[in-house]
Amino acid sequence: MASEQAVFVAKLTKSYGKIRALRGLSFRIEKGEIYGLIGPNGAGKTTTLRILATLIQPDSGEARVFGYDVVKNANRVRAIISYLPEEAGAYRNLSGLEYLKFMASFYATDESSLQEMVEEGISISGLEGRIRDKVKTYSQGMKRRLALARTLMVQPKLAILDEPTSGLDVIHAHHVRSVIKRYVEDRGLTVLLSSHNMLEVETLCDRVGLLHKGNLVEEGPPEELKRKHRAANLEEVFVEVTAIA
């Protein structure tokens, strides 16, 4: 029986020849919770969201999603999770619709399953007047919003996000994050989120973890941190850490 902890990670370690990209990380994240991963470049924030979603695995260690782990439960995890890659795309020559309507296929159970999906899908997106329009006709705004729905329609328990907002003027980002509360608050939704936007971070996660250099140097409420170390934004405890750890 699947635990209610949406993902217990420990000891985790795993390198890319000389590299160490992950050297003994470990947290939880609690059902309901939006977690942010933060850190720079290179700290092992991307490697960490891959190895969840089972597409890499972990050299050592642990990793579970609902109890299930990662490597010995692989199809158990992919059928409760949906993950946004940061370059995630879609294919040019399809409609949107056709796009929500292809990637729908893969998770419906039935036609009726398929078409509530997609109208969720459409609902999300928020392109109701451009969703029979040709991707190559979206502007990037439009392809993240669209992928986003692609993301959230099949209703995943954990959404594994890599810089949902990136590259987005204000008026997408504010939709996607909007999105992305309103899920948490009414489906349940438990979010796994990486983002170098740290106005994001502080505004969308109940909790953040900062990796630098592979391990966890630091965790908690945005406004705890930022209290413990006399901050007045994250982005200060994010430059502090970093550069003491």
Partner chain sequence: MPKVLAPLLKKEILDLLRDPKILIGMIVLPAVLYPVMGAAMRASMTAAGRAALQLPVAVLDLDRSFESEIIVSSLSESGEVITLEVEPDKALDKALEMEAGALVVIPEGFGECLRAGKRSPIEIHVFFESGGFSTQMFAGRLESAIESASKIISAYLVSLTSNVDPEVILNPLELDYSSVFRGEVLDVPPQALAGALMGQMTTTPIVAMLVLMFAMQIAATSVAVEKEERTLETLLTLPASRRNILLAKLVGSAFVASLGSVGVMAGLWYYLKMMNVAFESQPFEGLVTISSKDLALLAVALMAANMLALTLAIILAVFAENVRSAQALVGNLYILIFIPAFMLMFADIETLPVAAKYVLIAVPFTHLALATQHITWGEYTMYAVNVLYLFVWSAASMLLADRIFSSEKILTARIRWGWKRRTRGNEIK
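Next, report the structure of the form predicted in complex with the partner chain; the form predicted on its own has already been given.
Below: the lone chain, stripped of partners and molecules.
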């Protein structure tokens, strides 16, 4: 039962032993939205994204992606999402090009669409000159760009990006943001991302959710949040809300 609601999360809880990472988290994302999860270290952002990416299972509550339950219909979910982990490596002994081809082969329906995806990936990564080199010769930021490129090039319905631009230089971070914007506008992509870069969240996201100790403590479009808290920018909102909560 496909649904036009991209993400539906209700009363999600998750513990690692004694640590309660999520404590009844709920939020929704509409199709075509860019939704940003912000919050202090250890708030539960990565845990939330990992549950939605079918990597870990919640203890209780519900999580759906376009109507598919992430636990019961994990394979269906995997076919329509693309997940960029907080720390993503690539196979050291493959070249960047081989890596992109390997990744595209899971999504492409024929040879020409595979070729198209790979071309797109190369252009997103900005690694044109180095794409035939082995991944082990790449710098940290170059690896991040490769991982980002493979996440976006496969044209998922939902992209789940954990701190997408961390470690990127200004130019490439800007480039990636414009690619995300373009994909959302041209292809109706939905994006769920986490970030510590308030400027990025403010310029990129339609709506923001502020996660604190496993719960959403504030939610809304950046402009609205700033107005509500009479703050000059999101950073001030963040500090104010997490201090009270």
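We call the rigid core the largest set of C-alpha positions that still match within 1.5 Å between the two forms. Residue numbers count along the first chain shown, from 1. These numbers come from a predicted model, not from an experiment.
The two forms, fitted on the rigid core, differ between these two forms by 2 Å or more at the CA of Tyr138.
The Cα shift for Asn75 between these two forms, taken after rigid core superposition, is smaller than 2 angstroms.
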